[in-house]
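First, one chain by itself: the form predicted on its own, in structure tokens.
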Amino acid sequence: MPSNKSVSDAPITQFINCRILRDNELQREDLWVREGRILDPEKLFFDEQGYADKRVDCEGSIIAPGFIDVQINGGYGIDFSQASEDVSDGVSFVAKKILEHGVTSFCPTLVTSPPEVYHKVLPQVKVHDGGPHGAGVLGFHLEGPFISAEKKGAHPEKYLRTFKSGGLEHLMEVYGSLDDVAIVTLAPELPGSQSVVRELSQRGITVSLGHSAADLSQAEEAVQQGASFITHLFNAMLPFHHRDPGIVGLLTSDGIPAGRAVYYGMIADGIHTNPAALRIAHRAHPSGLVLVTDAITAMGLPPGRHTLGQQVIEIQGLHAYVAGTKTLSGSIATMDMCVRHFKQASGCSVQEALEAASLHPAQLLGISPKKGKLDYGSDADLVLLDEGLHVKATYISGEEVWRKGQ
């Protein structure tokens, strides 16, 4: 029976014999969708006498809201710090395939690199929406070279910086422009970097702390200036230690500004972080918690050695290392199967493990709840999932981009 037209001429799809994500909660009732967005069905009834025009079976399937990746350096052979003249093409890329991994939306991570790489990438990358192209761009996210060299990790020394006497001025200098950035990564003990935390949070832009020495009063300086996330938690930052449990610290903290949240993004892939270490932070704050794949060119390559911005990378199994050394270097994980690990390490509940993937980032980034949730009005933004947590479909405002064995 075609659907009422009073409101829309636009088609309804109904999404039958499923579980939804919604309010914390796996809810058995369908998900109604028009124009990209999810439908009140309450309305739609009475209101309009409206009917679906379209019904999709989901056998069962649960649908959580599209996950986001707010840490992706490449993947596929594509690395988004290396300067080409295609570097959309790349990201593009690396968008479509992450489909099949149920992400919906994602930030392109640029690693510490020299100013003439941000010059020529930043420019080529607009934020866009996503659909049967791939997912869509919210933003780069810069991690570096405003980062210690003590904690530099696999950044390469060379191209690090502090701030000059000018703050912003000196950090536009080295990336050339802040359109169509959604997160800056740095060092909050570096002079003149609250400064620069207090000015990037104005222009809404999230800072993150990481790679960093820090102690813990500096770690909540920089909050109180804005700052609201912390760049993959133990990795590459003072190790917690009980008389200053260093930027590990802000997870219990007294210092956070009232009505304020700080964010952490986690890599469980098995590799950065101890399951042990995983279930600490969880406990501790687990509305705080963010996964993150911080995947590398050599996702879903072979093992062997491929480049990561300015450094070479050696696969060994599941490992990523700068190459000749033992330092990790990003990780070869998909974020579907970051989250499948999150729950088997954590012991968290289903909704707690697609949560961490969805809502909080959407939260992180402040688009929820037009992403990272089910709720009426929100983009319908959707991955159904087995019961085992592997991706069976993902749809984009509604419409479906990828689908397993097609």
Second form
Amino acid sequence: MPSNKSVSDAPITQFINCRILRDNELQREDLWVREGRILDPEKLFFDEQGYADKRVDCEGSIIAPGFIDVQINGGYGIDFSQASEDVSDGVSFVAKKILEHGVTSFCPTLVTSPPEVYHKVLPQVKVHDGGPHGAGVLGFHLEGPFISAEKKGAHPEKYLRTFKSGGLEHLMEVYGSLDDVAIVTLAPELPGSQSVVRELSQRGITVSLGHSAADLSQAEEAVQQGASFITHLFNAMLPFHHRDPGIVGLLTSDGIPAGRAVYYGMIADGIHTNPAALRIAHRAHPSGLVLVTDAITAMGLPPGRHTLGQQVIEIQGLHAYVAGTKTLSGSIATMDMCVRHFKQASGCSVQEALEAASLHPAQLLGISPKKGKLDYGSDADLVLLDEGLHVKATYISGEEVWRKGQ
Amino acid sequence: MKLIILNDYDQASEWAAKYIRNKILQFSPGPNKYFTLGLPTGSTPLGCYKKLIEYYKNGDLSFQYVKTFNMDEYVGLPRDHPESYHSFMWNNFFKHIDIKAENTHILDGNTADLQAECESFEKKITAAGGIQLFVGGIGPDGHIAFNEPGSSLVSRTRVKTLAKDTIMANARFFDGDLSKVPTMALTVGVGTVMDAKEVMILITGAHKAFALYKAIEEGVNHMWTVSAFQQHPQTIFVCDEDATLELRVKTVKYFKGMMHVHNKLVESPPSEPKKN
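Could you give the coordinates for the form predicted in complex with the partner chain, as opposed to the form predicted on its own above?
To see the whole picture, the full complex is given below, headed by that same chain.
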């Protein structure tokens, strides 16, 4: 019983027997999709006198907007920071695999690297939509090299840099191009950062504070210049201190300009952040929490040694260390694992856990409501989950791109 | 008139829904023989709609060959406004059943020529062969649809200005802001409903008791427009105990005494193999 073609003769799919995440709650509603976007069934009924061409029985599943991972360094043996000839293939490989975790869009992340790496890698991957081939690429997340030596974490010290005069121009020399860059993580206490933050923000690039020893006022200054994200809160920054909360203090700062919001990435793998700390952050600023995997090459691989950027790391169980040390190198948790762990550790609702992986990253990148929501007109990037928030199927633009058991 | 008195709102809703179900099934609608149903909005019929949806979901009832005509719609309210009667019907009924959009008819309060829209609506009813069963409610002032006190008892579908009382009562759906409440509506006339083969009025709650009293125990009067149905050969009033609070004990006892006969009308039909 198709539509009467007055508006479109594209086929219409109706997802039934489901609970959808809409208006900050799980609603018992059918979800209608046409031409890759969520359709308003009431308009379809009254204006077009149309019906669904195809019905998908979700058997009681939860339907959430597809997850968005804004910090992922690689996986399945692929390291995005390796300057190889086939970076594009590597990104595509990972893009396809992460569909299994419910991720429909992501920001391939490069850790601190020498300019040669950026010049080789960046031009090979453009922003592009997802599909059966894999999750969509929203743009690179460049984590470094303009970060603090003191808080470098697993980043290689010899490639760290400071801002030279000429701000953005110097940045362009290092990176080569900013065309397909979505996020830049930098340390705002580095001299000359203010103009860089401002210029990057004006170009529509999300500026994130991380790997930094900044105090709260330096962090607030950066936010005033346009910074809007904190890279993996708590990790690679000064710890919270009651007389100078540092970057962590942004969560409850009154120095944020009106109408602006600060988001913060959380690696909710049970390792990078103690659950009590996770709860403190969540309770202080629930609407800013963005789940990220910060997944490294070894995600999806068996225990052992693997490369990340210019270094070697070692997997022990669910931990990934810089080889020979106890410094965490990144996580190997998948996005759906992070959602489940976040819900369990914080005691938050299903809706909040799902929004932390979909709505909030979309808002951070300014791509909501096209992504991250199930509003009429939003892209039909969906993840079907069971009660325990395990991924049953993933859809991009209304097309099934992965199903468990196939 | 049949006066059907049930204990409470839920039972009254169920009785009414079963009656409608049986009427449709007995009619045996098909591609050349549609069952035409007149429908109301408001809080009173919600329970009845829920039950009808249940019968559809159980496979006991299909709306594939049913045509519906709603009683009214606000003027000037966008069709997708949550308080429009289009939205009401979609959310509370149409989206849950198998009715075809082209078989539903709701007055369009946003056309340029409202008068023409009303005339066209009357023509559509005629073209559909008239209405088999018109279901309606009653306002506290005894009105049916938007036929407020003083409306002609032989009126047809037309534009009506809403009474101040009605606007005040509706304000709660518009954030309490009187300026946002529509002041006009398109409504079927008393005469339009009288043309139906059968009329069923749902009345529940103590706040409707006085209106019910005026409608069935006093004379036919344009101040209480539901009273017009005293002159219809097939009227059925379905109410709960609270709605009978203003009636004579004699009236209530008389009709309660007939319930064993009236209940035959809502017995489950004999089971048949399900048709596709």
